[in-house]
Amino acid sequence: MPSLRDIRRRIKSVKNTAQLTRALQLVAASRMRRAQQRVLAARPYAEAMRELIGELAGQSRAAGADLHPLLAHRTVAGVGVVLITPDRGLAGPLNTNIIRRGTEVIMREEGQSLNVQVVTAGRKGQDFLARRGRKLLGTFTGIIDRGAYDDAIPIARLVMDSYASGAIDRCFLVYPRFVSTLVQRPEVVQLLPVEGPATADDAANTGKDLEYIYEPNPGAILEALLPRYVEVQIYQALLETAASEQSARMVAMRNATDNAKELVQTYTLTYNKIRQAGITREVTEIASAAEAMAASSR
C-alpha cells in the first residue's frame, strides 16, 4: 500500500497535469473558433470552383477542343499521394485515422505493381513515412496552423510539375475533413486528372440545367483556371485540418482534464481511507496501552 507522502504527491502530480490539458484546452478553444469560421468560409468558394470546371469541361468536349493537360486521362503507371496531417500530437485519435487512411490508399495502389510517391504535408504524417524508411517527394511543415495561402502554391507546384513531367498519372489528396466539433472524417479525393463533378444529371437534379456564354471560350479559361483549382482545393484541405486538429485537440484536453479531476478525487479518498486507518490504529494502540498500564497498577 502506497505511502501518504506518495499519494500526496501523485495528487499534486495530477493537479498540475490538469492545470496544463485545461490550460491546452482553452487555446485549442479559442484557435478553433477562428479555423472553423475560415473553413466555413472558404467552402463555397471551392464548390463554385469545382462545379464552373466541370461546367467549362462539359463544354469544351461538347465543341471538340483539345483537353487541358490536367484534365486528360492516361495510362497510369505512376500515383502520387498528399497526405496532409497536423504538425503536432495531443489530439486525440485525429493523427491515427489520417495516417491509416493515407497508408490504404498507398498500399492499395502499390498492390496494383504501381509506383507511389507521397507528398506530406505536417510533420506528423512526415515522421511516420520517414520512420518506415520511405523515401518523400516533397515535405511541408509549420503550415497548417498559418492557414495562408501562399502555402499552399508550392504543394500544386510540385505535384502539377509531376503529373506535367509523366512521373505520376494520378494523385490523391487526403485529408480530415472537419464535420463538427466532435467529427473529423478522413477524405480521400482525386486530385489530378482534375474531374469536374457537374454533369447534365447533377444539373437536372438541382435545377441547373443552363448553358453560360463564356469569354474568350471554355479553353483559354480552362488554361488559366485549372491550376488555381488545384490550388485551391490543398488549401482548403489545409484550412480543413487545421480546424479538425484543434476541434480533436480541444476534446481530448476537455476529456483529459476530467480525468484528471476524477482521479485526484480517486487518489484523495485513498489517501483519507489511509489517514483514517492510520488513525484508528494510533488510538487503539493508546486504548490498548492504557489499558495495560491500568492492568499493572493494579
Contents of the next structure:
Amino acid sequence: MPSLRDIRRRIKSVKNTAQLTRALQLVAASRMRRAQQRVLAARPYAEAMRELIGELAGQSRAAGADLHPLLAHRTVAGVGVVLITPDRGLAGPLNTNIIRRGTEVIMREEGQSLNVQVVTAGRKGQDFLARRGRKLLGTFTGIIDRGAYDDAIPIARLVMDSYASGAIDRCFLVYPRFVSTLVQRPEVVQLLPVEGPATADDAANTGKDLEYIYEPNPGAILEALLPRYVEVQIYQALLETAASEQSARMVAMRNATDNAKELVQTYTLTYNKIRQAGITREVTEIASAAEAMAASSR
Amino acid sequence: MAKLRVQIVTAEREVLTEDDVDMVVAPGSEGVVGILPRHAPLLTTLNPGVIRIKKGGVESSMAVGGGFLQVANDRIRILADTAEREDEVDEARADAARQRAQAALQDALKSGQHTQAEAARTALRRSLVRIQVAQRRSGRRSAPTQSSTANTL
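Could you switch over to the form predicted in complex with the partner chain, since the one displayed so far is the form predicted on its own?
After this comes the whole thing, all chains and molecules, with the earlier chain placed first.
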C-alpha cells in the first residue's frame, strides 16, 4: 500500500498537469473560434470559384478549343503531393491521422511506380517525412496560424511551376478538413490538372444550358481564373488545417483536464481511506491498550 | 419588376449579399458594364475599380482590386481579389499607399524593370480606386491628385 506521503505527492503532480492542460485548452478555445470563423467565411468564395471553373471548363471542352495547360490531362509519370499539417502537436489524433493519410497517398502512387514529389506546409508533416529520409520538393512552416492569403501564393507557384516544367503531371492536396469542433477528416483532393465540379449537383445549380457572353473570351478568363483557383484551394486548405488544429487541441486538452480531475478524485479517495484506516487502527490500539491496563490494575 | 441579387465575395470573406438591387455598374476588363435586371448571362474579368450598386434610389459603392463577375438569372456574383465598402476605406492609408506605389513606379521606370513597374502600376491603380471610393462617401468629387496621377498610368 502506498504511503500517505506518496499519494499526496501524486495528487499534487496531477493537479499541476491539469493546470497546464487547462491553460492550453483555454488558449486553443479562443484561437479555435477565430480559426473557425475564418474558414467558414472563406468557403463561399472557394465554392463560387469551383462553380465558375466547372462552367468554363465545360464550355472550353464543348467549343473544342485548346484546353488550358492546367486543365489538360497528360500521361502521368510524376506526381506531386502537397501535405498540409499543423506546426505543433498536442492536438489529439489529428497529426497522426493526417500524416497517415498523406503516407497512404504517397505509397499508393509509388506503388504504381510513379515518381512522387512532396511539398509540406506545417512542421509536423515535414518532420515526419524528413525522419524517414524523404527528400522534399519544398517546405513551408509558420504559416498555418497566420491564415494569410499571401502565404498560399508561393506554394501554388511552386506546384504550378513544377507542373509546367513537367516534373509532375498530377498533384494532390492532402489536409485535415474541418467538419466540426469534434470531427476533422483527412481529405485528398486533386489540385492539378484542375477538375470541374465534383458532383453533378453543382453543375446543375449553375445552369449549364445558359448561353454566356464572355468578356474578353473563355480562354482569357480561364487564364486569369485557374492560377487563382489553385491558390484559393491551397489557401482554403491552410484555413481548414488551422481550424482543425485548434479544435482538435481544444478537445484533447479538455479530455486531459477532465481525466486529471478524475484521477485527483480517485487519489483523494484512496488517500482518505488510508488515512481513516490509520486512525481506526490507532483508536483500536489505544482502546485495547487502555482495556488491558484496566484489567491488570483491577 | 424583377430585381437583382448581388453577392460579393473575396478569398477571406463574404463582403456583401444584397437582394432587390436595381442596377450594378462594374469595371469590366473590356469596359465598364452596367447591369440591369434580365441581363443576359455574362462572365467577365474585372479591372481594379469602383463597383456601384443602386437600390431604391440609394447608391453605394465599393472598391475592388480586380476579379471576376458572373451574371445569370438576375444573380450577380462578384469574386473580387480585394473588396472594401466605402465606409471601410481608410483614406489616409490609401493615400500613403498611393505615394508608395508612385515612388516605386518611378524607380522601376527609371531602371527599366518592367515587371516591377507593372506591379507598381497595379498597386497604384488600386490605391486610386480606394481613394475614389472614400471621396465618394465624403461627398467630394474627383480631387486634383487623381488627374495628375492618371497621366502616369
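Basically, rigid core = biggest C-alpha set you can superpose within 1.5 Å across the two forms. Numbering follows the first chain given and starts at 1. None of these values were measured; they are calculated from a predicted model.
S.K.: After superposition on the rigid core, does the Cα atom of residue 23 shift by at least 2 Å between the two forms?
M.R.: Moves: no, less than 2 Å.
S.K.: Rigid core aligned, does the Cα position of residue 274 differ by 2 Å or more between the two forms?
M.R.: Residue 274 C-alpha, core-superposed: shift of 2 Å or more.
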